[in-house]
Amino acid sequence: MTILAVGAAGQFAGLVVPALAERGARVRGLVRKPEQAAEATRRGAAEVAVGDLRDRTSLDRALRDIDAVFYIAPAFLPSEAEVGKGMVAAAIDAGVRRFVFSSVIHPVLGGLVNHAAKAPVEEAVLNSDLEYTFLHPTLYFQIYADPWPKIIETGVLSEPWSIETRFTRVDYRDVAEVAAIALIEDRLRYGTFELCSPGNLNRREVAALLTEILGREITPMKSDPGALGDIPDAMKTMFDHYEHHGLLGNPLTLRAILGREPRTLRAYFEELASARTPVE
């Protein structure tokens, strides 16, 4: 069995790749340029693509005998439907007979650009014959990574939404390893899964947590989403959202399928605390 894992030199899908790796499956990594093979290769890839979401041949050549996909999306991607929608198009025409697909948490928030993209590739796959399982997972862990310095330096933690609203979180190496499950094995086959962690915090409790952990004060604060320059109407409308509704979801999936307590936030932020370079 080979499967093709896009975006494998990546923050995310990059974690699906070890996770396949370790079942004794064979990973075909799809990598945009061609410098970003090695690094598809140190994570676990036996092969290499290169390729564009959006240019057909190469998805051809990427999906030339392939059993399964795992399809994640970059973030913001302009038309990411219709990308989507040509990548399950492909993997249909290239006779792939598993489609794995890493959407979001409540692809049904129609306002929210960054959800409600990923319901047209979800319909694409339920249109199809393909053998599907959905991914929800909720918030990452992993977006802290980038911001850790700062928050080391400043002593805040800062971001352009609410100090109170309410967000449930989930660590994608947990993500991964479903993934790998459901590519691999045939329990999660046609499911759609919600996966969080425990907990739904909001900054201040964040901040407390990182306070006990670090040893210092970290002040939660709500920085000015003008601040960060020109960004897209559609990150504007998920600051809005998260100012007033924040996003919850349940860890009930997520423990039930791995079959032990999820990876939890205080964990995380220890391995951040811990690490010279930032862990994935």
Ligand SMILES: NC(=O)c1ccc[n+]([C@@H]2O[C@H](COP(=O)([O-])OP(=O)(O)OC[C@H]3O[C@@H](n4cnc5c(N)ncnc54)[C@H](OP(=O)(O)O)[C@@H]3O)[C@@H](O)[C@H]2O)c1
Second form
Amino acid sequence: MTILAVGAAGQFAGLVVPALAERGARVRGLVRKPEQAAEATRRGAAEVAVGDLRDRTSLDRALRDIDAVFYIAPAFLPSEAEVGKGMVAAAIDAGVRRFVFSSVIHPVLGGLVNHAAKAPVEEAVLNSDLEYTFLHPTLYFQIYADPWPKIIETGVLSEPWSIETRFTRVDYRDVAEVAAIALIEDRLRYGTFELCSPGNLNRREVAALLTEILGREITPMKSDPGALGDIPDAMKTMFDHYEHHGLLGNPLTLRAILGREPRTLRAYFEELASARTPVE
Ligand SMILES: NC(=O)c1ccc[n+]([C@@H]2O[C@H](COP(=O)([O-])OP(=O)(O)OC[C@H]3O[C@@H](n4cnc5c(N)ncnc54)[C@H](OP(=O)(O)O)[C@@H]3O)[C@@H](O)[C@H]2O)c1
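Return one more block: the form predicted together with the named molecule, after the form predicted alone shown previously.
Now the complete complex, all chains and molecules, led by this one.
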């Protein structure tokens, strides 16, 4: 059995490759550029296919002799719904049996393109004979990795929406573990699973947690969304939504699937803190 893993060199999607390899699965990692092949291999892919989700010929090549697909849409990809439906069609034509889609929490949020664009992809799968699992993860812990050095340097935790809105979050390594179970075992077949770690901190509380872990004051701030320059309209709409409503979900499903407590934001921050020396 060979599994095609989309985004095999990606910051989040790439975490699915080791989760599969650790379970003895044979992974063909899909990467966009040849220079990303080494990263997919380092993560545990036995084979690499270079292809673009918008290029059907490259997808047909990548899908040859594939039994199951892990699919994730690259963030804010234009025409995300059409690209996703194209991937489903290519998988069907290639004779793929199982399709695991890392979607998003609340795809019914029609005003948010990055949520709503996932619903037609799920619909296309539901209108096929594919075995499927839909994963609905909330905000990833890993989005703190890029700004981490700046948080340490400045002592400021800043995002372009209100300090008060609350978010449920999840460690994408837990999502990757669920994806691997869905691809290899049968127990998650035909399921749609909201994936959240416990807790729903606002930025004030996240900063307080960081202050405790780092032993120095971290100040929560709201940055000016207008100062972000040229960003996709869908991202502006998302920040506007986050100004008024966060993303809230429930950890029960993730806990039940993993058979243990989900990873916590505290543990994730402790990992980041021990990996880098704070600059005073
Ligand atoms: N961030 C969150 O908290 C969160 C929460 C829930 C759901 N989500 C969803 O999770 C997804 C995350 O996407 P991401 O991009 O941030 O993940 P990612 O882990 O960076 O993976 C995306 C991968 O796809 C590759 N890629 C980009 N365009 C491609 C194309 N046309 N054809 C083939 N591969 C392509 C990227 O390669 P390059 O490096 O070459 O671009 C990258 O390796 C989004 O759908 C988002 O809505 C995010």
